[in-house]
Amino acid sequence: MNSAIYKSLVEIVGEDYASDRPEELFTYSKDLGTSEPKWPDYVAAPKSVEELQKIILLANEAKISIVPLGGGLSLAGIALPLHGGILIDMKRMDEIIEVNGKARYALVEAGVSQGKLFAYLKKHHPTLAHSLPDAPPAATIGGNIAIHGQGDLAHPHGFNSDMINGLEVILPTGEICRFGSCSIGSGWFTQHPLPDMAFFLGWGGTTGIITKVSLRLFPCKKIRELDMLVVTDEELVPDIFHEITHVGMTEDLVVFSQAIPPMTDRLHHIINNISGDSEEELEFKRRLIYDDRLSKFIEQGTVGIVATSQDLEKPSVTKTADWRKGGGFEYVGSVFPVAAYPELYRKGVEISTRHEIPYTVTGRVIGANHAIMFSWSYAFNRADPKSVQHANEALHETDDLVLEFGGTIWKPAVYGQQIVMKHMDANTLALMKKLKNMVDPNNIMNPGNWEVA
C-alpha cells in the first residue's frame, strides 16, 4: 500500500469516504457472479465532479488503476478491480438536478439509483416514467446506460442508452466534456444533431467516467395491465411478437421459459404490458392486439391467455433465476434478430442440461421488433466449487454460442470481450486501440476490460 495515495484520497473526499482497510476493501472485491475476487487497494466515494476529477488526476500522476462502480450489481466482473488500484464508488453522486415535465427529460448525476428516480417521479411527476431495468432498485442510472442496459420500455424505445439527451463525462486524463445540446449551453434537451457520445457507451468504464445524464422520460398512464400468454411451440414466438408489435400499443414485451417450477417447463410465457388512462383506452388496445392480430392463434388453440392483472409490479425473471441453495446465478445476455428465438431456446435447454443446471431463458423485444435481448441464466451454489465450475463452463460455452449463431454478446465479461475482439473487423479494432490510447495514455481506466491497448 502507498500511504501517500491514501492520504491524498482522504484530503480529497474526507476520512469517512476513503479507505484502505481490508474489511472494507473486501466488500468491493467481488460481485454477484462466478468471477474470482479481485481486491482494490483503495476505495473512495466522491461527492462532486470536482472531487472525482482530483482522484483521476491523482491516479494519472501515480499511474494507478481506477474502476468506477455504480450499484455494484454487475454479474460479469466488469466492475471488479482486475488490476487493483482505486475503486470509485459513485453512489454519493446522486442528485436529481432537474426534471422537465414539458420536454420529458430528467437530468441526474450518474450515481442516482433507479429506485430513487422512480420514487421521485411517482411523487412529483406521476405522469412521467423512465425505463426501469430488471435489476434491484439500487442499480444506478449511469451504470445502466454505460453498459447498454435495457428496461421495461425497450419496446418500443430501445436500449436505455438510446434514451439519452446528453452526457457529462470525465476523461481518464481529467478533462470534463459534455455531449449534446448542453455542450453549447442550450440545456439538456437533445443529443441531436451534434457529434455523438457513443465512445463512452458499451466500453465498461474504460474510456471515461459518466458524471451526469439527461435521460428521456415517457408518459406514465394511470392504469397498467399485464397480460400473460402461454405458447407451447417455440417456433410461433417470433410470429406472435411480429403481430403484437405491429399494433404499436405495447410498452413492454417479454418471453420466458424455465424448468422450475414444473408448470413452466417447456412452455413459453409471453408477458404483454399495456397501459391506459381509462378502461376504454385499455379495451381499445386489447381489441387491436387480441381480436385483430392474435385471433388466428387463439382460435387455433396455439396461444392461450392465462392471466390478466392490473397495477401489479412488473415481473422480473431474474428474481426467479436462482433455484439452487447457495444464492448465485449469472447469465449471458445477447442481442439477436427476433426470428432466432426458437433455436436460442433449444440451445439454452441443451447447455443447461449438460451442466446439470435447471434452464432459465428470457427474451425482451428491443425497438419495434427490431431485435430481441435473449439471455441464458445459470444458477449455482457459491459454497460448492463444482457447482460454480459448471456455471462458469456454461457461461463460456454460451458466449461462444452467441457469436457462432451470429449474435452480439450483451454486457460481455472479459472472456466474452476477448472473443468479440477476435471476431471484430481488424480496422475497427485498430481504431478502438487508437482512441483508447489517445484518451487514456496511462491505461488507468478499468484495465483488463476491452483490452485493446
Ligand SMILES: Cc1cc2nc3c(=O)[nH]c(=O)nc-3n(C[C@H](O)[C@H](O)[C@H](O)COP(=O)(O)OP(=O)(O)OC[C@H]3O[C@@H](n4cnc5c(N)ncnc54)[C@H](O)[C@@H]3O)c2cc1C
Contents of the next structure:
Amino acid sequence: MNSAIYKSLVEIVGEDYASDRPEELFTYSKDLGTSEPKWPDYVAAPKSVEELQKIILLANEAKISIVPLGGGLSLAGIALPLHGGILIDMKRMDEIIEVNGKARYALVEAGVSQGKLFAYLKKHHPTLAHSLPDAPPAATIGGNIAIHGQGDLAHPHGFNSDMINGLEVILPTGEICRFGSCSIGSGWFTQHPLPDMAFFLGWGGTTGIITKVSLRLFPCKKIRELDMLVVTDEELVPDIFHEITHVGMTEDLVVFSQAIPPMTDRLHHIINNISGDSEEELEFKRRLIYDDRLSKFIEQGTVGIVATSQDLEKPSVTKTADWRKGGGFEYVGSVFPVAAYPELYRKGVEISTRHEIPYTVTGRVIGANHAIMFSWSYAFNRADPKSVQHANEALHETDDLVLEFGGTIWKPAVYGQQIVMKHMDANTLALMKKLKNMVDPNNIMNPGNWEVA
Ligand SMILES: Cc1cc2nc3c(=O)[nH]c(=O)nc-3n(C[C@H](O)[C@H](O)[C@H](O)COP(=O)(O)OP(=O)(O)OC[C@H]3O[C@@H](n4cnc5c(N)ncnc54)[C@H](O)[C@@H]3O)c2cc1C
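Okay, that is the form predicted alone; can I get the form predicted in complex with the named molecule now?
Up next: the whole complex, starting with the chain shown before.
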C-alpha cells in the first residue's frame, strides 16, 4: 500500500471520505453475484467535479487503476476493482441541479440515486417522471446509463441511455468534457444535432467518469395502474406484444414466468402499465388495448385478464433473488427481437432445471416492439460452493446461448464481454481499441472490463 496516495486522497476529499482500512475496503470488495471478491487499495468519495478531477489526475500520474462505483447494483462484477487501485464511490455527487418542467429534463449529478430523483419529482414536480428501472432505489443515474439501463417508460421511449440531453464527463487524463447543447452554451436541452462523440454510454466506466447527466423527463399522469394478463402459450407472447404496442397506450410492458410460486410456473404473466389523468382516459386506453387489439385472443381463451388495479404490486426480481437462500443472485440480460421470446423462455427453463435452480425469466419491451430486454436470473446459496458453481455455469452457458441465438448480451460480465468482442466485426473492434487507447493511454479506467487495449 502506498501511503503517499492515501495522504493525497485525504488532502483531496478529507479524512472522512478516503480510506485504506481493510474493514472499509471489505464492503467494496464484493457484489451480490458470483464474482470472487476483488479488493480496492483505496476508496475515495468525492463531493465535487473538482475533487474527482484531482483524484483522476493523481491516478493517471501514478498509473493506478480507478473504478467508478454508483449503487454497485449492476452485479456481474463490473464495478469491482479487478486490478485493485482506487474505488471511487460516486454517491456523494448527488445534487439535483435543475429540473426544467417546460422543456422536461432534469440535470443531475451522476451519483443521484434513482430513489432520490423519483422522490424529488413526486414531491416537487408530480406531473413529471423519469424512466425508473426496477433496480433497488440506491442505483444511480450515472451507473444506469453507463450500462444502457432501461426502466418503466421503455415502451414509448427506449433505453434510459436514449433519454440523454447532455453529459459531462471527466476523461481518464483529467479533462472535463461536455456533450450536447451544454458544450456551447448553458442549456442542457439537447444532445443533437452536434457530432456524436459520447462514447461513454455502455462503456461501464472504462472511458471516463460521467459527472452530470441531463435526463429527459416525461408526463406523469395522476393515475398509474398495472394490468396483469396471463398467457398459457409462449408462442403467443410476441403477437400479443405486437397488438398492444400498435396502439401506443402503454408505459411499460413486461412479461415474466417463474417456477415459484407454483401457480406462476409455465405461465406467462404480462404486466401492462397504463396511466391517465382520469378514469375516462384509462377506460379509453383499455378499450383500445383489450377490446380492439386483444379481443380475438380473449375470445379464444388464450389470454386472460387477471387483474386491473392501481395497487397491483409489480413483480420484481428482488422477490426471486433469494430462492436458494444464502443471498446470492445474478442474471444474464440480453437484447433480442421480440419474436425470440418463446425460444428464450424454453431455454431458460431448461438451463435452470439442469442446474437445479428454480427458473425466473423476465422480458421488457423496448420501444414500439423494436426489441425485448430478456433476462435469466439465477439465485444461489453463497455458503454452498456447489450452488455457486451451478449458478456460474448457468450464467456462462446463458452468455454463450445469447450469442448463439443472435442476440446481444446486456451489461456483460468479463466472460460475456470477451465472447462479445470475439464475435464482433474486426473493424468495429479495432475502432473501439483506438478510442480506448486514445482517451485512456495508461489504461487506468476500470481495467479488466471491455479490455480491448
Ligand atoms: C433486483 C434488481 C433489479 C434490476 N432491475 C433493473 C432494471 O429494471 N433496469 C435496469 O436498467 N437495471 C436493472 N438492474 C441492474 C442495475 O441495478 C441497474 O442498471 C442500476 O441502475 C445500475 O446502477 P448502479 O448505480 O448500481 O451502477 P454500478 O453497479 O455502480 O455501476 C455500473 C457500471 O457503471 C460504472 N459506473 C458507475 N458510475 C459511473 C459513472 N458515474 N460514470 C461512468 N461509469 C460509471 C461502474 O464502474 C460499472 O461498470 C437491476 C438490478 C437488481 C439487483
